[in-house]
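Here's a solo chain for you in structure tokens, the form predicted alone.
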Amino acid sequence: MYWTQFIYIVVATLAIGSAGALVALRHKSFSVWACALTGLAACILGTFIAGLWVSLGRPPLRTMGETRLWYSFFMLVSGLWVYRREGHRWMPGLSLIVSAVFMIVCLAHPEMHDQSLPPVLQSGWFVPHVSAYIFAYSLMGCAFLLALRAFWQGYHSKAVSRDALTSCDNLVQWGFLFLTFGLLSGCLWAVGSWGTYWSWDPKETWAAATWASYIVYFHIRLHKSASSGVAALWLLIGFILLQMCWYGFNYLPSAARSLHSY
């Protein structure tokens, strides 16, 4: 697989994923066909990532564009997981839209995809660390979509849906598990590469802020007097911090001294 073939993968993924999303919306209960079509769309994109890995001779996780590619794939997987587990029939469609946005950005702003890999990335922690973070981002992205829908429902019914927040709880719990693994694996990677577990690098600071924001969410949900609206709002805040941690910090002056700029 080569990057020049990506346009055909995008068309096939969007066509099959859209069919799966439409089938899910038309059935009030779980649809095997919707699940199969959405899964097939994810498999097509996943096959391209695997093929790109083989052709490059390295994990396609180095550049921001490559991480966007993985995020597109994981959003499809996470959306399918939410649909299968929680029964939200509109989730395959929303997750496909988010995935499509990131794929289109990859097409509009392609980055250099060569075989080079900086020495610091030639570590056994590279793949598990980055992939765990991107998968966590996709789960938190689905929780963000659920929170937006909860706000939309609350706007009409004057109360945020507790069922939607229960689904958010499940997603955030799993997402937080992967965020924590990413944080700890990053510390172990850092001590081998730079001789210290933590240096308050700008990327590390935003990662810590993101991780702490979801701790706050858990406390809000455990507090009996806290409203559902506050919990949903905090999910939105956490997702904004997540975007800053992932790529937003690159636009700040402090990014110039970051060890995480490759």
Contents of the next structure:
Amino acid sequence: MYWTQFIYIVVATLAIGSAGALVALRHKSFSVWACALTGLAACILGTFIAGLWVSLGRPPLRTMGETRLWYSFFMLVSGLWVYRREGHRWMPGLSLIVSAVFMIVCLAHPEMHDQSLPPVLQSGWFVPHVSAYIFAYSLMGCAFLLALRAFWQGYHSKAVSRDALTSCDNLVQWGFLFLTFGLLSGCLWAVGSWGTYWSWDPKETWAAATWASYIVYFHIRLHKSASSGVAALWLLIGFILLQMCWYGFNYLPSAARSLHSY
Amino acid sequence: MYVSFYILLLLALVAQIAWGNIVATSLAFPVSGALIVALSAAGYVIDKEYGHTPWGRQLRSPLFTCHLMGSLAAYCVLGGLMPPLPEATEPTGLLWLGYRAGMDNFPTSLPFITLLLCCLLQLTMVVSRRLRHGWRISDSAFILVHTGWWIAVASGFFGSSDFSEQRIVVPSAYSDNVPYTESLASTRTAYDRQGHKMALPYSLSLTRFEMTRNAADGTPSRYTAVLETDGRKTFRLEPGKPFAPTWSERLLLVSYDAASPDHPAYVIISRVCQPWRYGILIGILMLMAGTILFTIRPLVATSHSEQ
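Moving on from the form predicted alone, please list the structure of the form predicted together with the partner chain.
All chains and molecules follow, beginning with the one already shown.
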């Protein structure tokens, strides 16, 4: 597979994914067809990523454009997972829209897709660290969409109900597992590459802020009398911090001293 | 209780503005060890003697954790937003306040250290309470996560005083015609971040350097340096593959003579001494195991209830 073929993959993924999202919306209960179509769309994109991996001879996880491609794929997978687990029939559609945005950005700004991989990235931690983070980002992205929905419902009923966040709890718990794995595998990788587990690099600083914000969310949910609106607000804060950690910090002056630029 | 916490943070901020960042080496071992023992004892005694009081319960509560971790996130955000100051430039306005508040190097600022100490105190209290009140197998995830986080933070924070990093320029000892002589092509000198010279307990020399390049653009895809210590023991260094001469020390290949990459006259090695690394590693592994247990526990509970 080559980058020039990506446009066809985008068209196929969007067409089949849209069909899946429409079937999910039309059926009040869980639809196997919606699941199968969304799954097929994810498989097409996944196959392209695997093909790109083979043709490049390295994992396509090096540049921002390549991580966006993975995010598009994981967003479809996460949307399907939420639909399967929690039964939110609008989720395949919303996750497809987010995925489509990232695919279109990839088309407009493909960035580098050459075969080179700097020696520091030729580590066994590279794939698990980056892919765990991107999968966590997609799960947290779905949790963000659920939190927005909770706010929308709360706007109409004058309060965010505690039950509205139950789906978020499950999702954030899994997202946090991958986020923690990404963070800690990064520590183990860093000690071999840079000599320290943690060096308060700008990206690490934003990663710490993101991780702490989701811990706040968990502890708010543990506190019985705490407001659900505050919990949902922390999901939004966590998602914004997550965007900063992923690419936002690159636009700050402090990014110049970051070791996380390849 | 929460007001007292924010007053404490404010006092730390005032102290920071007045005296500046803490000097990391002032807490080197054995001071760090004594502080860990004192902090653990304080957490245990506070929970045992005052854990039943309203403020003792508040100290252990999830809501206090929210205040602690929320403040930690906020501090990281402020530190992350702080622009680096070009040399010989005086900050003005809000930037001046940020620099006075230690935001340019916030991990050693007093408010941040106060936050970390409060985190460690609360963790000691919640873990000691859980252990004193009958530890059950169902508490494993809780104990692993909180103890792992405690160990990782304590080892990272207190261990930073004993951390040191030096750069070594290791000259090449090989030549096509001239036979190798240690005195001509070895070094016993390292430089710290301030450029101060330090003597190494062993000599280092470069005996071989190999590089492979990407066929497409000619950039280095892999490079390896073979070094010798005291003219006897040889070892191989690659980016991401360090060598440990002693239990607390790591040597990492950082760079090479870019002017002559095929036959470099020297390579640059980073020598990192971090005696607390094993504490951090144990903390990381416990934290990871606990997080996995926390996540799969509801699934296990569901499958048990279905049976």
